[in-house]
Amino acid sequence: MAVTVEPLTPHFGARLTGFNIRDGLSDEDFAAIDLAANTYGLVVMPDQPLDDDTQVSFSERLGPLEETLVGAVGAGSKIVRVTNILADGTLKDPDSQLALFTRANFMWHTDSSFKAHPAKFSMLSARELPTNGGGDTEFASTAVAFDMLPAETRTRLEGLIAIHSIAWSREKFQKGASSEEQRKRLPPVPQALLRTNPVTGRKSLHIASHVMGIDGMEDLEGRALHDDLLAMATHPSKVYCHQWSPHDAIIWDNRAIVHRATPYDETGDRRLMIRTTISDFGPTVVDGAIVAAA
């Protein structure tokens, strides 16, 4: 069997079938998946029952994995447990800092843009889903958004640097959603506002909730520019909402896709998703200058 690629939307995304990650992948099949992720920005792979070790092994073929950030469930490991379930099997206190930190994922964001060395891909697999509905994930393409901008706006954005901060996005969502340790260990970092995919050469906007400002602009001016770009990129007509089924696995390109979770009954239902996060080549900004490969 060979990997079959079927577009998900007229704008971005693809559904991939014809393989089973647990059975191992030929170099040819893996290359097809990698190319689809770079080309479409988002790939949905149904019927892929995975355990943690299998997901980690597959993800490491895409690149080196991040360690989970401080303050998150699974901190220090290669997996992120995106869940309302604690280690002892009970559900999180909905008012706890840990729950607030996770709930901030209801805002549009890209994974790890708040790190000096940002993420390339993320892979998320469905392990336990709410029985009463909800818990979907929405995606939008910032590559599509960039293509739709007027030429003069695209020119204006060249060379701009945005400042990303996990504490900014968490505290904007709700006071107390970040911890003192997180604020200390994850200070704001600069990122190129525009990214270029090294495989396809396509440009995209590197934006979303972690952006607290744009270097060289007044705070209100920079945030207004960012918010306008994000609103355009995430217009409902351009959003793909994935309604999860058991054993679905999704890969997305953090350089060109923004995403957000949708609510579910966190106090009475259970949801467990496992995420692995693949690091990018390195910082996008060094000593105040954008790295050419960004």
Contents of the next structure:
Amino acid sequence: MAVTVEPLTPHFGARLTGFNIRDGLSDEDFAAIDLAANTYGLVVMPDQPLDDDTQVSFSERLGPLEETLVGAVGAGSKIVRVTNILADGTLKDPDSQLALFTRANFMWHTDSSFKAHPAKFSMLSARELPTNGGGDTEFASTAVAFDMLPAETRTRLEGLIAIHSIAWSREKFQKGASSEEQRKRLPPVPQALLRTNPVTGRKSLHIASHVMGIDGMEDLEGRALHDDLLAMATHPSKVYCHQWSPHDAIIWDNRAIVHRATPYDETGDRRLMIRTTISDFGPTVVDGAIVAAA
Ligand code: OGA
Ligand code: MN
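Can you swap the form predicted on its own for the form predicted together with N-oxalylglycine (OGA)?
Below: every chain and molecule of the assembly, starting with the one above.
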């Protein structure tokens, strides 16, 4: 078998077929998937029935996995259950912290940029999908956005450091959406605003709703700069909306893609997605300076 790569949109994303993760992948097929994720930023892999162990072992080939953060379902393991279903099979109380936490995914974001050691890729697989519609996931490319900026803006962004905080984004989404423990264990962190993919050499904007400011700028000025970039990157004309089918699996590059969840009937329907998160090389900022590999 060989991996077939078809572009998903004119500007980013690819649809990969011709292989079955569950049967095991040759080094060649695996390398083609890894390269496509780096090149296209987003890869949709239809017809990949996965269980947690298979997803974890495939993801581990892409790089070391993150452990799930405190407060999320699956904390301490290598998978995140992105769901409205509790471990006992009943549905989350829509007013609970757990439900709020998942709903904060409605904001444009990139995974784990609020950790000093951010994520490289995320992989999300559909296990249970709402029967009454909704629950799509939207994606936009910050590599495409970077390419479209005027040259002088690109130069102005060079060397900037953004401050990311999960408490900031959660509280912005809804007051009380972050817990005391999260605020303590996940304080604001610096992140290079521009990232360079080490495989392709292509630059992208590392932006997200987690950004509370830009180092060296007034809070409002930094936020305005960031919010303008995010709005430009996620203009509706640049968004790919994925309507999930059973057994779809998607990988995205958190350095070059922002994504967000969309609503569904959380109290009358069921949705279960399993995420594995592949770590990046390490912190992008050390002692106040952007590290070369960023
Ligand atoms: C995620 C995420 C969106 C969705 O798992 O990181 O943002 O549609 N998911 O579930
Ligand atoms: Mn996410």
